[in-house]
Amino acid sequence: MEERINKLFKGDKIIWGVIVLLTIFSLLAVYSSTGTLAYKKMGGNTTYYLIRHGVILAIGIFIIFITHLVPYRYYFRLSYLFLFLSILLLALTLVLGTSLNQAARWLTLPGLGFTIQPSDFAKLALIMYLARLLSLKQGKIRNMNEALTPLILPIVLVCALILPSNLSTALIVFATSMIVLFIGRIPFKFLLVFGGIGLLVLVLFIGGAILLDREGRIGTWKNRIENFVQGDSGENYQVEQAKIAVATGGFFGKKPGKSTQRNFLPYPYSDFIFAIIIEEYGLILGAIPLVLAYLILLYRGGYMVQRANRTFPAFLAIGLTLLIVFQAFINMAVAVSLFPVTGQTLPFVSMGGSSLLFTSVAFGIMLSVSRGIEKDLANDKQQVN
């Protein structure tokens, strides 16, 4: 039986374990936190959202399974196409996107009614592209025209297209890209200059947008930062309710299904699901296992970099790992009032559609890389012998 499982589920077994743990947390937390939503929209049918989310999770795990069987070299070949498609979708979203909460982040698929966030796809595509180009340009890494410009321009373009509707995602993508470039041996002085230019562009964009649109998305960002710093009402209401959930959860929690703050927190099943987990399972059984799960994931990404004897899989693995871990810790920091409200979900735990599915793709690629690295090492060992 164990041998059959090992043949089916290849790649890093510890990452598979993290996926199983996140799946369990996701099912339990979403079922508990959607009770109020079920009474408002589904006539009290509390199992509706559990079944719906369970189906999405099952699809996500199926995507992981299929994706992890694809050799990582195929992602090398598809990176240019994926980047082009993601830029096209981001541009379409700015023009034709479905607007929710003053943010046009979603594209509605014609005839299906299903919405996706192209930024989720763009994150994966950009990391694939950077990993490919860094692996190809290692011999010319200090050449501005041949290496730096082809690397920097896509980062600028993708972040600029995401920025108007999703500041936090743009910053996560930019920060992750900078770290991948650093790992890819781009000189630190160039990264400092590029980071400074990026900061200047961000300041100019926000400054100009404030002059033109005080009540739109810029106003939302401004209010969130002011509320975070000053502790005012409004957006800070969410954080105050999350604080109550965390404080009343204590070390051991109120037990599964006993949350009271799910009735007061906006989006307890997505943006603030971490607070609900702490309220019900406490610090010991809720917060610490989740934090450790993402830290273990980060460690395994670094381990793959250490083990890889080829540059593309190393850069791809660490880039995707950082995307997931950064988003996770920002979500958790918001829930415990260490960061302004951002709207970032907890990867593979929060209820959602496209975000969870694209996270599944990222997990699948990471497992494909880990499987490929072990295969490459075995082949190299055979050649030596």
Contents of the next structure:
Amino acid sequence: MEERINKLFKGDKIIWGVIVLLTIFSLLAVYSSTGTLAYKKMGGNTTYYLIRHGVILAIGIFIIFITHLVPYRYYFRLSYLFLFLSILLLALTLVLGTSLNQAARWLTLPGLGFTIQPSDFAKLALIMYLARLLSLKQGKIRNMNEALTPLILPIVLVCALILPSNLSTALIVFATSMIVLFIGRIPFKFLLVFGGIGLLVLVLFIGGAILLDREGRIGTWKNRIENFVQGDSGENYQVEQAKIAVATGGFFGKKPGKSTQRNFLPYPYSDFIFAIIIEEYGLILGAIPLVLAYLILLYRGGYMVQRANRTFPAFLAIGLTLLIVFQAFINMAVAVSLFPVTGQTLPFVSMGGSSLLFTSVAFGIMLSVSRGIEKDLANDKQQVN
Amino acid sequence: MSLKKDIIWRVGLIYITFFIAGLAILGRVFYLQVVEGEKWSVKEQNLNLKDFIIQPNRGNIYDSENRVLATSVPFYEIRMDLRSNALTSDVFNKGIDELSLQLSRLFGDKTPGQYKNELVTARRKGERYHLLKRRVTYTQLKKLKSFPIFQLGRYKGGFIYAQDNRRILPHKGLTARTIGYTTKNNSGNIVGIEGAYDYWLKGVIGVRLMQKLSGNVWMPVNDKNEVEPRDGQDIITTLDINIQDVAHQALLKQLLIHNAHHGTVVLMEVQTGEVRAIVNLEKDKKGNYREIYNYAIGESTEPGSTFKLPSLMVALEDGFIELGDSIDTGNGEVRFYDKTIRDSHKGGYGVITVKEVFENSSNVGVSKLIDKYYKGRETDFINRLYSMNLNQKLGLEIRGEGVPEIKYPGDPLWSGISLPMMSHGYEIRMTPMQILSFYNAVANNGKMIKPKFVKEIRSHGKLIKKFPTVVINPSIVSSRTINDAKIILEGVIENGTARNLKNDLYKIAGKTGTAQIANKNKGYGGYHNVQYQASFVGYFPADRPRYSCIVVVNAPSNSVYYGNLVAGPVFKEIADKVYATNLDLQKNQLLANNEKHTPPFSKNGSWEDLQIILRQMDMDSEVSGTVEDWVITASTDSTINIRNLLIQEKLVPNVVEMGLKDAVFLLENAGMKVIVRGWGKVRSQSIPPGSVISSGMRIVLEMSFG
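Alongside the form predicted alone that was just displayed, please also present the structure of the form predicted together with the partner chain.
What follows is the entire complex, opening with the chain shown before.
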């Protein structure tokens, strides 16, 4: 039995374990928190969202399964093409994108009726590209023209294309890229300058936005940031509701399905799912396992870096892990109101097809890398012998 | 390997950063739960939970025959939020013309232009709670919900409505004041039976704990209500709306004739004290008579001549006088100190008996009699009045009973002329209800009963409480005195001031009263300040009293103001109606007339039904030949002849002379379609009897009376 599982599910077993844990949390929390949505949209058919989400999770795990069987060297080769494609899609979305929540983030796949967020794809492609380039340029990492420009340009381009429709994702992509560059041994002072310029652009962008009128996304950002900065006095509705959810959950929660705040929180099944999990499962059974799960994921990413004897898999593994974990931490920080409301999903837990499927791809590549690293080690050993 | 080490310390640094961030998140959770936990859970309760009040249905008020006197009906108040965020100019401008048109058509109170103008102006002013219409019925509400703009609902269409239960009196003005009302928040002002029995009628307010869901939807927290609402109980009054109607119309007629200020009528059952009818009419500012104030219960006035009965009963009871004793009333004037008491009959009655004094309502006679026997021992007279409970309130459940005033010797207002004045009903104040109760006691052989307005409390038809008859005084005087009182009361109708009420069918006993009373505010004095109060109080049938009744008409300003002419006819009309509708009162009469009768006409039809009726009416009938289900009847002078009516399958029956019920039964059972024209019995049928029936054949029946 164990042998068969080992044969079928390759790569890091601990990462597989984290995936299983997240899947269980995801199913329970999404089922519990889609009640209102079911009443609003499906005439009270609460199993609709359970089944739909279950199917998406199954597809996700299938994707993980497929992608983890692909040797990581293929990702090395495909990374340029992926980046090119994703930039194309981002540009296309900006022009054509279906307007959802006043932000052109979505692209409807023709014929399928399925919407994806090209930014989800672009994140992955960018990390793969960075991993490849960093590994290739390790020798001349301090050379401006050789290494830095080809690294920086795609980051700037991707972030700039995401920025108009989704500020927080652009920021996360930018920050994750900076961390990856840091790990990839780009000189610190250069990162400081680049990061500073990025910050300046951001301030100018937000400043300009605030000067313009409040309509649309700009109004939303402005309100969110103002609400957070003003603290208790001007605390807005969702933050208050989230705090109630977290506070009343207690150490052991209100028991599964007993959340009351799911009825008040907007998007309890995505943006605020962490608050709902704490409300139902408490600090001990909800918050600690989830935080731990993502920290373990990061640890396993680090472990892969340590094990690897090639740079590309190491950078790819840690880059993808950071992408997932950074977003997860932002989502959790928002849910406990340590951070202004952003609209980031909790990777592999929140409901939502696009995010979940691309997270699956990331998991799959991570597992493929972990599989590849062990294979490389075995091969190297053989060669030495 | 320095490259790998260089990378690994960087990863380690990042990992530690994330580890700290993770601790921060968990620390934050801990902080919210432990330090701020209290604050947020209180907030949760406040935000999400609310007690909802469930109004119970108020009980109905019924008359003694279970006809509804008062009930609650839902009405709606329609308002509009013209600045609802979702009500866009686009929607408003597109729908406003059609909406105005429909509103105008539905309510018919304003033109479409006026409605449009009203709404456009209100929208410009930004009114968020614009009152469109009050007292909208449920049917109208349903239509409103389908109108343009409104059909979009609360947010997109700004359509707001609130239910408002209103009390309806199906019989409109009839006994409205006695039925009464309560104010919405029970702020003191409670009137009539609604007020007095509010405790039973109102029911118990229910409470339901509800939890708020997003989208402003409220959901009950528990399966059951925290407090179950209980509907109010029904009040079964003693009133009879038919008699009430007669009394109302009779009084109204007299008030109109005499252009009176107000009048009141009370009809009461002698033995039980059950009030069958109570009318209070007052002229309002527009000159219409309406139930405005409960004069019967609330207004104490000088009763005048009707008080001569208790006065004489005191002297009779004390044994000072007998009915046959004589008294000289002289030329109709007698002087006590500076006050001259006069009889209305010019020239006086001379020497007459005590009985005649009462029958002719001689002021001189009564005051001379009482003065003669009680001067110097006034307390005996007053004590005897008190012992007949005349100075006590009846203790009615309905609020606002007037206090009877019979002063006692030694009171600051007591004077030398008090005794003779009181003897014929002045310097005394009593309500019509109190006078009636006294007369009722006489009719009831001395047993004084508390008037009763409510006999039962029921809940969904189930008896909850029955109100017994309350005896105020089992015997106000000796039965000898009661008998004397009855004799002189009958004498008033037979020989006295109320001869106009005399009739052959039944006997009335009673007393007229014509009081000159002080205007409420100005006292006695100038011409305009004097009001006349004509009254008649009595009971019927005199030999076996069943009902007592008082009629008071106040301030008749036309020249005729005698009690017999103003109040008497009202009494008579009510008594006639009651007599006519109470078969048991007429028993003797019926038996007397029962000697000969001719058999009534009867329709052709079902033999079984006819037999039941014949048996009930104790009628003779003669059956010729064998009779099956259907018969033909023919009445003769002495009997009813019955013959069989042949009904053959598939042939049209003869239904002429039948009632519609039987005709339709026969024809439709045979598969025909019946078309009826007119009323009465079947005169002719369009298809002759004996024709062959084909299914769905139409037959026209011409109906008529006679």
